[in-house]
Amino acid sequence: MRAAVHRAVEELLAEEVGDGLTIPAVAARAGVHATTLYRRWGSVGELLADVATSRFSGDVVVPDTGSLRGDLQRWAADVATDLADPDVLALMRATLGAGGEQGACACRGDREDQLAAMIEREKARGGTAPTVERTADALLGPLYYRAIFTGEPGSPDWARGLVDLLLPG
(Lines of atoms letter the chains of each structure in order from A and count residues from 1; the text may use other names and numbers.)
(Lines give C-alpha, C1' and ligand atoms only; values in the text may rest on other atoms or scores of the structure.)
Protein backbone atom coordinates (compact mmCIF):
# COMPACT_ATOMS: atom_id res chain seq x y z
CA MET A 1 0.00 0.00 0.00
CA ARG A 2 2.82 2.43 0.87
CA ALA A 3 4.40 1.99 -2.57
CA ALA A 4 1.06 2.59 -4.30
CA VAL A 5 0.47 5.75 -2.26
CA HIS A 6 4.00 7.04 -2.93
CA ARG A 7 3.56 6.34 -6.65
CA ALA A 8 0.21 8.17 -6.62
CA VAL A 9 1.80 11.23 -4.99
CA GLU A 10 4.61 11.29 -7.55
CA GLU A 11 2.16 10.91 -10.44
CA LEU A 12 -0.09 13.69 -9.17
CA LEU A 13 2.89 16.01 -8.66
CA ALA A 14 4.12 15.22 -12.18
CA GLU A 15 0.69 16.29 -13.45
CA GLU A 16 1.19 19.62 -11.66
CA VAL A 17 -1.98 19.38 -9.61
CA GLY A 18 -0.61 21.95 -7.13
CA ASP A 19 -3.30 22.62 -4.54
CA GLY A 20 -5.17 19.61 -5.89
CA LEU A 21 -2.81 17.31 -4.02
CA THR A 22 -5.13 16.19 -1.25
CA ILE A 23 -5.44 13.04 0.78
CA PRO A 24 -8.67 12.08 -1.06
CA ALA A 25 -7.01 12.65 -4.47
CA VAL A 26 -4.00 10.52 -3.49
CA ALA A 27 -6.26 7.81 -2.05
CA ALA A 28 -8.34 7.68 -5.22
CA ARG A 29 -5.24 7.43 -7.42
CA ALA A 30 -3.70 4.75 -5.17
CA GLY A 31 -6.94 2.76 -4.92
CA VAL A 32 -7.18 2.94 -1.14
CA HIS A 33 -9.57 4.61 1.29
CA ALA A 34 -8.77 8.15 2.38
CA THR A 35 -9.27 7.16 6.02
CA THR A 36 -6.36 4.75 5.67
CA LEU A 37 -4.11 7.60 4.56
CA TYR A 38 -5.34 9.94 7.29
CA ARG A 39 -4.74 7.22 9.88
CA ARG A 40 -1.20 6.53 8.63
CA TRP A 41 0.01 10.03 7.68
CA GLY A 42 -2.48 12.47 9.15
CA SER A 43 -1.88 15.28 6.65
CA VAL A 44 -0.60 16.02 3.17
CA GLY A 45 2.52 17.52 4.75
CA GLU A 46 3.34 14.32 6.63
CA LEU A 47 2.64 12.23 3.54
CA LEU A 48 4.92 14.40 1.39
CA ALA A 49 7.66 14.24 4.02
CA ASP A 50 7.45 10.44 3.97
CA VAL A 51 7.59 10.33 0.17
CA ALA A 52 10.54 12.74 0.15
CA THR A 53 12.41 10.78 2.83
CA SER A 54 11.92 7.60 0.86
CA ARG A 55 12.92 9.24 -2.42
CA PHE A 56 16.02 11.04 -1.16
CA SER A 57 17.42 8.25 1.03
CA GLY A 58 20.27 6.58 -0.79
CA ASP A 59 19.63 8.19 -4.19
CA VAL A 60 23.12 9.70 -4.25
CA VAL A 61 25.99 7.39 -3.35
CA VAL A 62 28.73 8.72 -1.08
CA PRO A 63 31.83 8.65 -3.27
CA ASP A 64 35.28 7.60 -2.10
CA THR A 65 37.84 9.07 -4.48
CA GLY A 66 40.66 9.21 -1.95
CA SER A 67 40.37 12.92 -1.22
CA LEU A 68 37.74 15.16 0.31
CA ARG A 69 37.88 17.50 -2.69
CA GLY A 70 37.29 14.64 -5.12
CA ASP A 71 34.54 13.17 -2.97
CA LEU A 72 32.72 16.49 -2.64
CA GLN A 73 33.10 17.31 -6.34
CA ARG A 74 31.61 13.99 -7.41
CA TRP A 75 28.87 14.22 -4.78
CA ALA A 76 27.95 17.82 -5.70
CA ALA A 77 27.78 16.91 -9.40
CA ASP A 78 25.51 13.94 -8.58
CA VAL A 79 23.23 16.11 -6.45
CA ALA A 80 23.06 18.74 -9.22
CA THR A 81 22.08 16.04 -11.71
CA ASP A 82 19.40 14.77 -9.33
CA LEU A 83 18.04 18.27 -8.76
CA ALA A 84 17.73 18.85 -12.51
CA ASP A 85 15.02 16.15 -12.66
CA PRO A 86 11.61 17.90 -12.88
CA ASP A 87 9.95 15.16 -10.80
CA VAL A 88 12.50 15.64 -8.02
CA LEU A 89 11.90 19.39 -8.07
CA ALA A 90 8.13 18.99 -7.95
CA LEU A 91 8.44 16.69 -4.93
CA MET A 92 10.86 19.04 -3.15
CA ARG A 93 8.73 22.13 -3.75
CA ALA A 94 5.55 20.40 -2.60
CA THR A 95 7.25 18.90 0.45
CA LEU A 96 8.77 22.20 1.53
CA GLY A 97 5.50 24.01 0.90
CA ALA A 98 3.24 21.63 2.79
CA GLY A 99 5.60 19.88 5.15
CA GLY A 100 7.11 22.72 7.18
CA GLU A 101 10.14 21.73 9.23
CA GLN A 102 9.37 18.03 8.78
CA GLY A 103 9.43 18.56 5.01
CA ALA A 104 12.71 20.45 5.19
CA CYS A 105 14.28 17.65 7.23
CA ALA A 106 13.06 15.09 4.69
CA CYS A 107 14.74 17.03 1.87
CA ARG A 108 18.07 17.62 3.57
CA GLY A 109 18.58 14.92 6.22
CA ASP A 110 20.14 12.20 4.07
CA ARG A 111 22.25 14.75 2.18
CA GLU A 112 23.70 16.07 5.45
CA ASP A 113 24.40 12.50 6.58
CA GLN A 114 26.31 11.94 3.33
CA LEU A 115 28.36 15.09 3.91
CA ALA A 116 29.10 13.99 7.47
CA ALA A 117 30.35 10.61 6.22
CA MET A 118 32.76 12.24 3.75
CA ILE A 119 34.02 14.73 6.34
CA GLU A 120 34.56 12.04 8.97
CA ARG A 121 36.40 9.87 6.44
CA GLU A 122 38.72 12.81 5.64
CA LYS A 123 39.43 13.33 9.33
CA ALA A 124 40.14 9.61 9.72
CA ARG A 125 42.70 9.94 6.90
CA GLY A 126 44.40 12.65 8.97
CA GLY A 127 43.15 15.56 6.86
CA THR A 128 41.36 18.69 7.90
CA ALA A 129 37.81 19.40 6.87
CA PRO A 130 35.15 22.05 7.33
CA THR A 131 32.17 21.33 9.54
CA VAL A 132 29.08 19.63 8.14
CA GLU A 133 27.15 22.87 8.66
CA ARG A 134 29.72 24.93 6.72
CA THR A 135 29.81 22.34 3.94
CA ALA A 136 26.02 22.19 3.69
CA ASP A 137 25.88 26.00 3.58
CA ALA A 138 28.51 26.12 0.82
CA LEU A 139 27.18 23.25 -1.30
CA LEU A 140 23.57 22.41 -0.51
CA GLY A 141 22.54 26.04 -0.02
CA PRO A 142 23.40 27.16 -3.56
CA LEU A 143 22.35 23.85 -5.15
CA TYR A 144 18.93 23.91 -3.49
CA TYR A 145 18.44 27.63 -4.03
CA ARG A 146 19.08 27.39 -7.77
CA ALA A 147 16.95 24.28 -8.13
CA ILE A 148 13.97 25.43 -6.09
CA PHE A 149 13.83 29.19 -6.60
CA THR A 150 15.19 29.75 -10.10
CA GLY A 151 14.28 28.21 -13.40
CA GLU A 152 17.83 26.98 -13.91
CA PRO A 153 19.23 24.29 -11.61
CA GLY A 154 23.01 24.26 -11.41
CA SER A 155 24.96 22.07 -13.81
CA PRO A 156 27.34 19.37 -12.57
CA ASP A 157 30.32 21.57 -13.59
CA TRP A 158 28.89 24.54 -11.69
CA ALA A 159 28.36 22.29 -8.64
CA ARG A 160 31.97 21.07 -8.77
CA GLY A 161 33.04 24.74 -8.78
CA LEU A 162 31.24 25.25 -5.47
CA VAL A 163 33.70 22.81 -3.91
CA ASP A 164 36.59 25.02 -5.06
CA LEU A 165 34.97 27.93 -3.20
CA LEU A 166 34.63 25.79 -0.07
CA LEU A 167 38.12 24.28 -0.28
CA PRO A 168 40.37 26.92 -1.91
CA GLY A 169 43.81 25.90 -3.09
Contents of the next structure:
Protein chains: 2
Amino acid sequence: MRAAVHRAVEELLAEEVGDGLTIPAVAARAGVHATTLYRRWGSVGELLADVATSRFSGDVVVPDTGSLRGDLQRWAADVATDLADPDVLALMRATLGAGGEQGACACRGDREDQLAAMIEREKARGGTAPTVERTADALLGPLYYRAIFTGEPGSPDWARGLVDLLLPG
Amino acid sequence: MRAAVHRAVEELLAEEVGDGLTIPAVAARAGVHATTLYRRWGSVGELLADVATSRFSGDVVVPDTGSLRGDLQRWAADVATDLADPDVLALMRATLGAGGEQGACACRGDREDQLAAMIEREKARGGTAPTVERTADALLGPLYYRAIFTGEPGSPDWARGLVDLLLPG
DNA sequence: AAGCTAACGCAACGATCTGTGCGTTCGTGC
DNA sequence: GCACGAACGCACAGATCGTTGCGTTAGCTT
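Having gone through the form predicted alone, I am curious about the other one (the form predicted in complex with the DNA); can you provide its structure?
Now the complete complex, all chains and molecules, led by this one.
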Protein backbone atom coordinates (compact mmCIF):
# COMPACT_ATOMS: atom_id res chain seq x y z
CA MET A 1 0.00 0.00 0.00
CA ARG A 2 2.81 2.41 0.87
CA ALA A 3 4.61 1.01 -2.13
CA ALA A 4 1.56 1.63 -4.31
CA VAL A 5 1.42 5.26 -3.22
CA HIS A 6 5.13 5.75 -3.88
CA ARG A 7 4.76 4.24 -7.32
CA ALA A 8 1.78 6.48 -8.04
CA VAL A 9 3.77 9.58 -7.09
CA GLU A 10 6.63 8.62 -9.38
CA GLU A 11 4.26 7.84 -12.23
CA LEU A 12 2.49 11.16 -11.91
CA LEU A 13 5.78 13.04 -11.73
CA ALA A 14 6.92 11.29 -14.88
CA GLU A 15 3.81 12.55 -16.66
CA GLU A 16 4.70 16.23 -16.31
CA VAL A 17 1.59 16.94 -14.30
CA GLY A 18 3.35 19.97 -12.86
CA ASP A 19 1.29 21.44 -10.08
CA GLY A 20 -1.36 18.78 -10.62
CA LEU A 21 0.39 16.49 -8.17
CA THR A 22 -2.28 16.57 -5.49
CA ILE A 23 -3.36 14.15 -2.81
CA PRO A 24 -6.55 13.13 -4.63
CA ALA A 25 -4.64 12.53 -7.84
CA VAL A 26 -2.12 10.30 -6.11
CA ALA A 27 -4.88 8.46 -4.27
CA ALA A 28 -6.80 7.77 -7.46
CA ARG A 29 -3.69 6.48 -9.21
CA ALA A 30 -2.68 4.29 -6.31
CA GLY A 31 -6.15 2.86 -5.89
CA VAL A 32 -6.52 4.00 -2.29
CA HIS A 33 -8.68 6.67 -0.74
CA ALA A 34 -7.53 10.24 -0.34
CA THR A 35 -8.51 10.18 3.33
CA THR A 36 -5.82 7.61 4.00
CA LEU A 37 -3.15 9.79 2.46
CA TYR A 38 -4.24 12.85 4.39
CA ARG A 39 -4.03 10.85 7.59
CA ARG A 40 -0.70 9.18 6.94
CA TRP A 41 1.21 12.09 5.41
CA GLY A 42 -0.88 15.18 5.93
CA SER A 43 0.35 17.11 2.90
CA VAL A 44 1.95 16.68 -0.48
CA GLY A 45 5.20 18.05 0.90
CA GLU A 46 5.59 15.37 3.53
CA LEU A 47 4.58 12.67 1.09
CA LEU A 48 7.19 13.84 -1.40
CA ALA A 49 9.83 14.02 1.33
CA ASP A 50 9.02 10.42 2.21
CA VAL A 51 9.26 9.30 -1.39
CA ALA A 52 12.53 11.17 -1.83
CA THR A 53 13.99 9.59 1.29
CA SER A 54 13.17 6.13 0.00
CA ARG A 55 14.46 6.92 -3.45
CA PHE A 56 17.75 8.51 -2.47
CA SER A 57 18.79 6.24 0.35
CA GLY A 58 20.61 3.03 -0.40
CA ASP A 59 20.20 3.16 -4.16
CA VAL A 60 23.90 3.70 -4.80
CA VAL A 61 26.20 1.15 -3.27
CA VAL A 62 29.55 2.32 -1.99
CA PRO A 63 32.16 0.92 -4.37
CA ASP A 64 35.41 -0.64 -3.16
CA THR A 65 38.05 -0.54 -5.86
CA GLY A 66 41.08 -0.45 -3.60
CA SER A 67 41.92 3.24 -4.01
CA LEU A 68 40.13 6.42 -3.04
CA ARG A 69 40.39 7.75 -6.56
CA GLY A 70 38.84 4.66 -8.02
CA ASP A 71 36.09 4.62 -5.41
CA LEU A 72 35.19 8.25 -5.95
CA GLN A 73 35.30 7.99 -9.73
CA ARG A 74 32.99 5.04 -9.76
CA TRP A 75 30.68 6.60 -7.19
CA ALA A 76 30.55 9.95 -9.01
CA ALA A 77 29.74 8.24 -12.28
CA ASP A 78 26.94 6.28 -10.61
CA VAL A 79 25.47 9.43 -9.08
CA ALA A 80 25.70 11.25 -12.42
CA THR A 81 23.88 8.41 -14.13
CA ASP A 82 21.23 8.48 -11.46
CA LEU A 83 20.75 12.25 -11.72
CA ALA A 84 20.46 12.06 -15.49
CA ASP A 85 17.10 10.32 -15.15
CA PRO A 86 14.34 12.88 -15.87
CA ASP A 87 12.07 11.18 -13.37
CA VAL A 88 14.63 11.63 -10.60
CA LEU A 89 14.97 15.27 -11.59
CA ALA A 90 11.24 15.82 -11.43
CA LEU A 91 11.08 14.18 -8.02
CA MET A 92 13.85 16.36 -6.66
CA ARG A 93 12.38 19.58 -8.03
CA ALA A 94 8.92 18.80 -6.69
CA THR A 95 10.31 17.79 -3.30
CA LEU A 96 12.36 20.95 -3.04
CA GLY A 97 9.35 23.06 -3.84
CA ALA A 98 6.83 21.40 -1.56
CA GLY A 99 8.95 19.78 1.12
CA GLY A 100 10.82 22.80 2.43
CA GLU A 101 13.92 22.19 4.48
CA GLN A 102 13.00 18.60 5.26
CA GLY A 103 12.44 17.76 1.63
CA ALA A 104 15.68 19.38 0.60
CA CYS A 105 17.70 17.27 2.99
CA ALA A 106 15.82 14.16 1.87
CA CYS A 107 17.16 14.71 -1.65
CA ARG A 108 20.71 14.32 -0.38
CA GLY A 109 19.85 10.94 1.04
CA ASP A 110 22.85 9.32 2.59
CA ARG A 111 25.28 10.48 -0.05
CA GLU A 112 27.48 12.45 2.29
CA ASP A 113 27.59 9.40 4.53
CA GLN A 114 28.78 7.37 1.56
CA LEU A 115 31.52 9.93 0.91
CA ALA A 116 32.52 9.75 4.57
CA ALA A 117 32.69 5.95 4.37
CA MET A 118 35.04 6.02 1.37
CA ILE A 119 37.25 8.66 2.97
CA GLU A 120 37.36 6.75 6.23
CA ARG A 121 38.38 3.62 4.39
CA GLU A 122 41.22 5.45 2.66
CA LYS A 123 42.46 6.72 5.99
CA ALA A 124 42.29 3.21 7.43
CA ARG A 125 44.53 2.14 4.55
CA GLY A 126 47.05 4.68 5.73
CA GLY A 127 46.50 7.10 2.85
CA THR A 128 45.58 10.75 2.92
CA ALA A 129 42.22 12.11 1.92
CA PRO A 130 40.48 15.47 1.75
CA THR A 131 37.75 16.30 4.24
CA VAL A 132 34.21 15.20 3.66
CA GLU A 133 33.18 18.81 3.36
CA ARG A 134 35.62 19.60 0.62
CA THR A 135 34.83 16.39 -1.21
CA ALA A 136 31.13 17.25 -1.10
CA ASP A 137 31.91 20.70 -2.48
CA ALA A 138 33.97 19.28 -5.32
CA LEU A 139 31.67 16.40 -6.27
CA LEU A 140 28.15 16.72 -4.93
CA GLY A 141 28.04 20.45 -5.62
CA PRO A 142 28.69 20.30 -9.37
CA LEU A 143 26.70 17.08 -9.76
CA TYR A 144 23.57 18.45 -8.16
CA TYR A 145 23.96 21.94 -9.56
CA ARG A 146 24.15 20.78 -13.13
CA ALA A 147 21.31 18.34 -12.71
CA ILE A 148 18.91 20.74 -11.05
CA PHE A 149 19.69 24.16 -12.46
CA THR A 150 20.81 23.44 -16.00
CA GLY A 151 19.00 21.41 -18.57
CA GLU A 152 22.06 19.24 -19.17
CA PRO A 153 22.99 16.79 -16.42
CA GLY A 154 26.63 15.80 -16.39
CA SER A 155 27.87 12.66 -18.10
CA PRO A 156 29.62 9.88 -16.16
CA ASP A 157 32.90 10.82 -17.81
CA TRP A 158 32.54 14.41 -16.74
CA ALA A 159 31.78 13.22 -13.21
CA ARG A 160 34.97 11.16 -13.18
CA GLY A 161 36.86 14.27 -14.26
CA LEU A 162 35.64 16.06 -11.16
CA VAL A 163 37.53 13.55 -9.05
CA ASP A 164 40.76 14.31 -10.92
CA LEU A 165 40.32 18.00 -10.14
CA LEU A 166 39.80 17.21 -6.49
CA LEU A 167 42.66 14.79 -5.85
CA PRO A 168 46.23 16.02 -6.43
CA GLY A 169 48.37 14.47 -9.15
CA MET B 1 1.22 46.75 -10.80
CA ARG B 2 3.73 44.11 -11.95
CA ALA B 3 5.95 45.39 -9.17
CA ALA B 4 3.12 45.05 -6.65
CA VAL B 5 2.57 41.43 -7.67
CA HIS B 6 6.28 40.63 -7.41
CA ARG B 7 6.42 42.21 -3.98
CA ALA B 8 3.36 40.24 -2.89
CA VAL B 9 4.98 36.98 -3.99
CA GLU B 10 8.15 37.71 -2.04
CA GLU B 11 6.18 38.71 1.03
CA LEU B 12 4.10 35.56 0.97
CA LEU B 13 7.18 33.40 0.47
CA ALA B 14 8.82 35.08 3.45
CA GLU B 15 5.83 34.12 5.57
CA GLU B 16 6.36 30.37 5.19
CA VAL B 17 3.00 29.93 3.54
CA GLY B 18 4.31 26.72 2.03
CA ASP B 19 1.85 25.42 -0.52
CA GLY B 20 -0.51 28.30 0.25
CA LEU B 21 1.17 30.39 -2.42
CA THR B 22 -1.76 30.52 -4.80
CA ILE B 23 -2.93 32.97 -7.41
CA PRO B 24 -5.82 34.30 -5.26
CA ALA B 25 -3.53 34.77 -2.27
CA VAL B 26 -1.03 36.75 -4.30
CA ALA B 27 -3.81 38.79 -5.88
CA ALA B 28 -5.29 39.69 -2.51
CA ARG B 29 -1.92 40.70 -1.12
CA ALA B 30 -1.05 42.79 -4.16
CA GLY B 31 -4.44 44.50 -4.22
CA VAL B 32 -5.31 43.33 -7.71
CA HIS B 33 -7.84 40.82 -8.93
CA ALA B 34 -7.02 37.19 -9.44
CA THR B 35 -8.40 37.30 -12.96
CA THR B 36 -5.62 39.64 -13.97
CA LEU B 37 -2.98 37.24 -12.72
CA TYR B 38 -4.55 34.27 -14.45
CA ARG B 39 -4.54 36.23 -17.69
CA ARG B 40 -1.01 37.63 -17.45
CA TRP B 41 0.81 34.58 -16.08
CA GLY B 42 -1.57 31.67 -16.29
CA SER B 43 -0.13 29.67 -13.41
CA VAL B 44 1.88 30.00 -10.22
CA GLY B 45 4.84 28.35 -11.93
CA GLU B 46 5.14 30.97 -14.64
CA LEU B 47 4.63 33.76 -12.14
CA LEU B 48 7.41 32.40 -9.93
CA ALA B 49 9.71 32.00 -12.91
CA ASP B 50 9.09 35.63 -13.77
CA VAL B 51 9.82 36.76 -10.23
CA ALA B 52 12.96 34.64 -10.10
CA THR B 53 14.20 36.07 -13.39
CA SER B 54 13.80 39.59 -12.07
CA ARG B 55 15.37 38.73 -8.76
CA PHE B 56 18.43 36.88 -10.04
CA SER B 57 19.35 39.06 -12.97
CA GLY B 58 21.50 42.12 -12.44
CA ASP B 59 21.46 42.02 -8.67
CA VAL B 60 25.15 41.20 -8.36
CA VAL B 61 27.49 43.57 -10.13
CA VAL B 62 30.60 42.11 -11.72
CA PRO B 63 33.55 43.29 -9.62
CA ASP B 64 36.76 44.60 -11.18
CA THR B 65 39.65 44.28 -8.76
CA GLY B 66 42.42 43.95 -11.30
CA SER B 67 43.01 40.21 -10.96
CA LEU B 68 40.88 37.20 -11.74
CA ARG B 69 41.42 35.82 -8.25
CA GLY B 70 40.25 39.02 -6.65
CA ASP B 71 37.26 39.30 -8.96
CA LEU B 72 36.15 35.74 -8.31
CA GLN B 73 36.65 35.98 -4.57
CA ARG B 74 34.60 39.11 -4.32
CA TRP B 75 31.92 37.74 -6.61
CA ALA B 76 31.72 34.42 -4.78
CA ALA B 77 31.39 36.18 -1.45
CA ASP B 78 28.60 38.36 -2.84
CA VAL B 79 26.74 35.35 -4.20
CA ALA B 80 27.16 33.49 -0.89
CA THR B 81 25.76 36.47 0.99
CA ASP B 82 22.84 36.61 -1.40
CA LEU B 83 22.11 32.90 -1.08
CA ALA B 84 22.21 33.11 2.71
CA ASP B 85 19.01 35.13 2.69
CA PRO B 86 16.12 32.81 3.69
CA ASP B 87 13.75 34.69 1.43
CA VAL B 88 15.97 34.03 -1.56
CA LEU B 89 16.11 30.38 -0.59
CA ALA B 90 12.35 30.13 -0.35
CA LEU B 91 11.97 31.78 -3.74
CA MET B 92 14.39 29.36 -5.35
CA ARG B 93 12.81 26.29 -3.82
CA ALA B 94 9.31 27.35 -4.78
CA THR B 95 10.41 28.23 -8.31
CA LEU B 96 12.17 24.90 -8.75
CA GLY B 97 9.09 23.06 -7.63
CA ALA B 98 6.50 24.90 -9.65
CA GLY B 99 8.46 26.35 -12.55
CA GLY B 100 9.93 23.18 -14.03
CA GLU B 101 12.84 23.53 -16.39
CA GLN B 102 12.12 27.18 -17.10
CA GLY B 103 12.01 28.08 -13.44
CA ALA B 104 15.21 26.20 -12.73
CA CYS B 105 17.14 28.14 -15.33
CA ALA B 106 15.64 31.39 -14.06
CA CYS B 107 17.29 30.74 -10.69
CA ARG B 108 20.71 30.87 -12.32
CA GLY B 109 19.94 34.29 -13.69
CA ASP B 110 22.93 35.68 -15.55
CA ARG B 111 25.51 34.34 -13.14
CA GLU B 112 27.31 32.20 -15.68
CA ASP B 113 27.41 35.23 -17.95
CA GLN B 114 29.07 37.16 -15.14
CA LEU B 115 31.65 34.39 -14.76
CA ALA B 116 32.28 34.51 -18.49
CA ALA B 117 32.78 38.27 -18.32
CA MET B 118 35.40 37.99 -15.59
CA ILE B 119 37.22 35.21 -17.40
CA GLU B 120 37.15 37.11 -20.65
CA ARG B 121 38.59 40.15 -18.96
CA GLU B 122 41.45 38.08 -17.53
CA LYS B 123 42.23 36.73 -20.95
CA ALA B 124 42.19 40.26 -22.39
CA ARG B 125 44.80 41.13 -19.75
CA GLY B 126 46.97 38.38 -21.17
CA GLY B 127 46.51 36.03 -18.23
CA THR B 128 45.31 32.47 -18.20
CA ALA B 129 41.97 31.37 -16.83
CA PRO B 130 40.02 28.16 -16.49
CA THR B 131 37.00 27.56 -18.68
CA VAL B 132 33.61 28.95 -17.73
CA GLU B 133 32.34 25.42 -17.31
CA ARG B 134 35.00 24.43 -14.83
CA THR B 135 34.64 27.69 -12.94
CA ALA B 136 30.91 27.13 -12.67
CA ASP B 137 31.56 23.62 -11.37
CA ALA B 138 34.00 24.86 -8.75
CA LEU B 139 32.04 27.91 -7.58
CA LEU B 140 28.38 27.87 -8.56
CA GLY B 141 28.09 24.16 -7.85
CA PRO B 142 29.10 24.25 -4.18
CA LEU B 143 27.42 27.62 -3.59
CA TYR B 144 24.06 26.48 -4.86
CA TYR B 145 24.32 22.97 -3.49
CA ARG B 146 24.96 24.12 0.04
CA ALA B 147 22.29 26.78 -0.10
CA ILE B 148 19.56 24.58 -1.50
CA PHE B 149 20.22 21.10 -0.16
CA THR B 150 21.78 21.73 3.24
CA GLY B 151 20.41 23.88 5.97
CA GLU B 152 23.68 25.80 6.25
CA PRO B 153 24.49 28.17 3.40
CA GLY B 154 28.16 28.87 2.99
CA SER B 155 29.80 31.90 4.54
CA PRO B 156 31.55 34.54 2.40
CA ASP B 157 34.90 33.33 3.73
CA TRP B 158 34.15 29.80 2.72
CA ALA B 159 33.13 31.05 -0.72
CA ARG B 160 36.45 32.84 -1.09
CA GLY B 161 38.20 29.60 -0.19
CA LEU B 162 36.52 27.92 -3.14
CA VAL B 163 38.38 30.27 -5.45
CA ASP B 164 41.71 29.27 -3.93
CA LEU B 165 40.91 25.64 -4.62
CA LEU B 166 40.06 26.47 -8.23
CA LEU B 167 43.01 28.65 -9.16
CA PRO B 168 46.53 27.14 -8.98
CA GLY B 169 49.02 28.50 -6.51
C1' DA C 1 -11.48 -17.13 21.97
C1' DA C 2 -12.63 -12.37 23.24
C1' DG C 3 -11.33 -7.58 23.41
C1' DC C 4 -8.75 -3.79 21.80
C1' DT C 5 -6.22 -0.72 18.90
C1' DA C 6 -4.81 0.93 14.58
C1' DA C 7 -5.68 1.46 9.84
C1' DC C 8 -8.61 1.90 5.92
C1' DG C 9 -12.94 2.62 3.09
C1' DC C 10 -16.88 5.61 2.51
C1' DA C 11 -19.85 9.70 2.19
C1' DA C 12 -20.64 14.39 2.82
C1' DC C 13 -19.64 19.23 3.77
C1' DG C 14 -17.39 23.68 3.49
C1' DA C 15 -13.78 26.21 1.47
C1' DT C 16 -10.97 27.36 -2.12
C1' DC C 17 -9.37 27.49 -6.71
C1' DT C 18 -9.73 27.94 -11.85
C1' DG C 19 -11.85 29.84 -15.77
C1' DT C 20 -15.42 32.73 -18.47
C1' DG C 21 -18.25 36.63 -19.99
C1' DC C 22 -19.21 41.40 -19.69
C1' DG C 23 -18.56 46.27 -18.69
C1' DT C 24 -15.25 49.98 -17.94
C1' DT C 25 -11.09 52.62 -18.38
C1' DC C 26 -6.82 54.11 -20.35
C1' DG C 27 -3.65 54.94 -23.98
C1' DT C 28 -2.77 55.08 -29.06
C1' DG C 29 -3.26 56.27 -33.87
C1' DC C 30 -5.92 58.26 -37.66
C1' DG D 1 -12.03 64.74 -31.89
C1' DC D 2 -12.97 59.94 -32.55
C1' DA D 3 -12.48 55.05 -33.12
C1' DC D 4 -10.02 51.11 -31.64
C1' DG D 5 -7.53 47.68 -28.93
C1' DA D 6 -5.40 46.24 -24.73
C1' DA D 7 -5.67 45.76 -19.87
C1' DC D 8 -8.14 45.55 -15.64
C1' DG D 9 -12.14 45.13 -12.30
C1' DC D 10 -16.25 42.49 -11.27
C1' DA D 11 -19.51 38.74 -10.59
C1' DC D 12 -20.60 34.18 -11.33
C1' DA D 13 -20.33 29.04 -12.03
C1' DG D 14 -18.07 24.61 -12.32
C1' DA D 15 -14.67 21.84 -10.42
C1' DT D 16 -11.42 20.40 -7.17
C1' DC D 17 -9.42 20.17 -2.72
C1' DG D 18 -8.95 19.53 2.38
C1' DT D 19 -11.32 17.84 6.39
C1' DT D 20 -14.45 15.43 9.56
C1' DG D 21 -17.27 11.66 11.41
C1' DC D 22 -18.70 6.98 11.26
C1' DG D 23 -18.60 2.04 10.18
C1' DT D 24 -15.75 -1.92 9.08
C1' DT D 25 -11.85 -4.96 9.00
C1' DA D 26 -7.41 -6.92 10.23
C1' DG D 27 -3.89 -7.95 13.55
C1' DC D 28 -2.22 -8.38 18.20
C1' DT D 29 -2.52 -9.04 23.28
C1' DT D 30 -4.34 -11.40 27.14
